[in-house]
Amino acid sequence: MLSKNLFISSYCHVKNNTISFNGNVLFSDDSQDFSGFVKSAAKHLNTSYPKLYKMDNLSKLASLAADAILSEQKAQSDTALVFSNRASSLDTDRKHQASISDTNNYYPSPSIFVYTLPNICLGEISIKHQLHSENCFFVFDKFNPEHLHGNTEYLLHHKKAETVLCGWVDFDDKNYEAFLYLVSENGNIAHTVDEISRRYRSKL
C-alpha cells in the first residue's frame, strides 16, 4: 500500500565554499582553502563536533550538508540515508596510495585507509545523528535524479524509514560540491525528479 504524496521538504547547497539552505546563504568564505572553509563554516553553525576535523573530505563535506539539513529538521533516527557520487572515495584513494608509494618512507596510514570508501560518510553522519535506519551510496558518471527518486519512493512507501536524506556529495582534488535534501510527507515542493534536477541545478 502507497504511503501520502511524497515532499521535499529542505535542501541544502555546499559548493565554491558557500553553505545555502531552501536557496538562502547560510556561510560563506571564499578567501580559504576547503580545510579552512570547513573550520570556519562549523564555527559558523555551531557544530560542536571535534570528531570532524579528523574525518576526510568527503565526510567533512557530506557532514556539513547533512548539519544544514538535519539540525533544523531534528533528524529522526528512522531517517534513512541515500548518497552519490562521481569520484568514489579517490580524493583519499590518492593520499592512501602515496603513503604506500615510497618503500624508503612506507607508512600506511589507518587514519587515512578508514575512508577508502565512500560510503563511509553516511557512517559518520549516523553517529552524530544517532541514525538507525536504511542507508545506501552510488557511484555514477553524473547525478542521477532519477535514480534517487526511485529509491527513496521505495524506503518511504515500503515504511521503510520515516524520512530520506538523500543526493550527491563529490570531492576530487580541490572540486567540491554537495547537493542533499530531505523526503517526507510534509513540505511545498513535490518529489519529483523534475523538481529534484530543478533544486539541483539552482545555483543556491
The other form holds:
Amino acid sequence: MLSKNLFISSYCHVKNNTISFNGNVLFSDDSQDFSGFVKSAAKHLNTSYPKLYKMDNLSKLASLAADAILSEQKAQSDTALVFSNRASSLDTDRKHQASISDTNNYYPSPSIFVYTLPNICLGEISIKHQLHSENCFFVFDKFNPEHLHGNTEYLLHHKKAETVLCGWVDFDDKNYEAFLYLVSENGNIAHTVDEISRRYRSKL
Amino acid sequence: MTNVYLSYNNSVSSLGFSSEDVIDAIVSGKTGVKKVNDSSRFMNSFYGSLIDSADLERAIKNLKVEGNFTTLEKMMIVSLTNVIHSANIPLTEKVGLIISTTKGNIDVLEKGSPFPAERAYLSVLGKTIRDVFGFKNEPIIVSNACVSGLLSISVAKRYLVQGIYDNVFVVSGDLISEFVVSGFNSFQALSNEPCKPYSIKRSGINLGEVAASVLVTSDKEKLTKESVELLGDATRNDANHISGPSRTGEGLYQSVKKAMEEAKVSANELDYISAHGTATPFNDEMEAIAFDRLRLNHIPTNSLKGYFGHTLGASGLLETIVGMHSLHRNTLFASSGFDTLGVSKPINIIDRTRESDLNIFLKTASGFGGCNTAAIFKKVNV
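Let's compare: the form predicted alone is above, so bring in the form predicted together with the partner chain.
And the full complex, kicking off with our chain again.
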C-alpha cells in the first residue's frame, strides 16, 4: 500500500491548571481545584457545554483537551479516537467502591458507575463533536508513543479514518495530565515517534 | 498482503476449561447461568455464570507456576497457558501480547483483600501475565467496555499487517465481583431470572465471568481445524449516549457496513450472526433495528449470553471463539433463553441447535460509551 506521509497538525497539553495549544498557553489558573479550573477554562475558551459538569474527572480532562483541538476547525466526522493512560478509570472506580463498602451506608449510583470505564471519555467526545468513528482506549504503564504511533498509522493508511485524535489522558487521585494531538495528511510536524515524544515532554 | 487468522484458542468458563468442553456443553443444551447466593459478590441473590473456584485452584496448581495470583490472573494464566503450549511458538520479540479487560483486578479494592491496591492498575496485571510466560514485549492492554474482546482482535490485526509482530496472543477476562454486580444492579439492568435475549419477556442481563484466549497469526503453518480468517472489521461510535444504545442503531449499523465493505462480503454471503444480545429491552431492540437497516433480517442469529451470561470485556472474544467452532462443526447453536420474538423488526433468531453448512460469520459487540465493533470471519479449510 502506498503510504502517504502523515503529520501532527496540532497538539494540546492540560496539566498543572494550565491549557496550552501548539506550545502556547491558552488559559492558566492555579487558584482553584480541578473542577473549578475546568469550569473557568471552558468559559474562557468558549467551549462551555452543560454536560461537561456532569462528567467525571477523566472525561472532563479529556473533553477539555479535545475541545481545544477540535473546536479550532469543525471536527471531521471521521476523526478516530486513540487514547491511553495509566490509571484507567480508577479515580471513579474508587468512588464507586466507597459507595458499596459499607452496607449501612450503601449508595451506588448509575451516574457514577457508568464512568468506571476509561472509554466513556471517548463517548463523551464523540457525542459533543458528533464523531461516528473508530475508537480504542489503551492502558500502559507510562506514555507510550510507539504504540500510539503504530495504531494511528494503521488507521490512516488503511482508510479507517481521515484524521486521528490521539494521546494520553490520565487522572489519578489529585494527579492529572492530558496530552492530545491530531494526526492527518496535513501539518508541519512529521508524525514520528521522536516528534510525539518531544511534544509530549515539552513544558507546555 | 497479510492474511490474519485466528487459530489456537481456549476458554475458561462455567461450562468448562477448554473450548471443546465448552462447545460440547452448548451442543448438549447446558447453560452456566445459575442462581448465585454469595454475599461476597452481592448482598442479594442474582443469576450469573461463575467459574468454580475449586476447579480453578486445581487447574492453577497443575501448572506449577510460581507466584501469588488474584482470581482473574489465575483465570487468564490457565487459559493462556493452554493456547501458548498448543501453539508452540517461541516468545521472541516478534510475538505480541494483548490483554483485554474492563475492570481487571478491581476486587483488590475491596476491604480485606489480601492484595495491595496497586494490583488494581491494569498495567500491573499486564506485567504479571507477561512475566509468568516471559513475553519479550510489554503487554498492550485494551479497555474499551464490552467491545474490548472483539476490538482486541482488530488491534492484533494492526500489528500483524504492519509487520510489527508475526504472532499475537490475545487474552481477555473479567471477573464478577461485588463492584460489577452492584453497579449493574444500580442501573436496574439485572434480570431476576435466566436471561432471554430478543424474547418478548426479556428483563435484563445475567453477569458471567470467563477468560478466553486466542492466537492471532499470519502464519498459515500455525492453523487449527477450527481456524478462521478475519476478512474485515470496524468499530464505530453511536455519538448519542454514554450508557444507552442509539435508537437508530447508528454505530452498530455503520460498524457492520464498514466491516462488510472491507471483507467484500455481501449480506447473502453471511451464514450466521453471533450478535451481542444482552437481553436488556433497549440493547436487543437497537440490534434488531441495525440488522433490519442492513437487510440482515434473514440470517440465522444468536446471542450466547444465555449460556455464559454477559462476560463483559471478554464476551467478544469468547463469542468469536464459539463462532469458530460453530463454523467448524457446521452447527448453528440455539440462542439460549429465546422463546417469542420481542423486538420491533423481524430477525431470524436460532431457536434450536441444528446442522447447517457454514462458511462466513459476523460477530458484533456493543458497549457503554456508545462503542460498537463488528468483525467478519471465514472458515479456513486446513
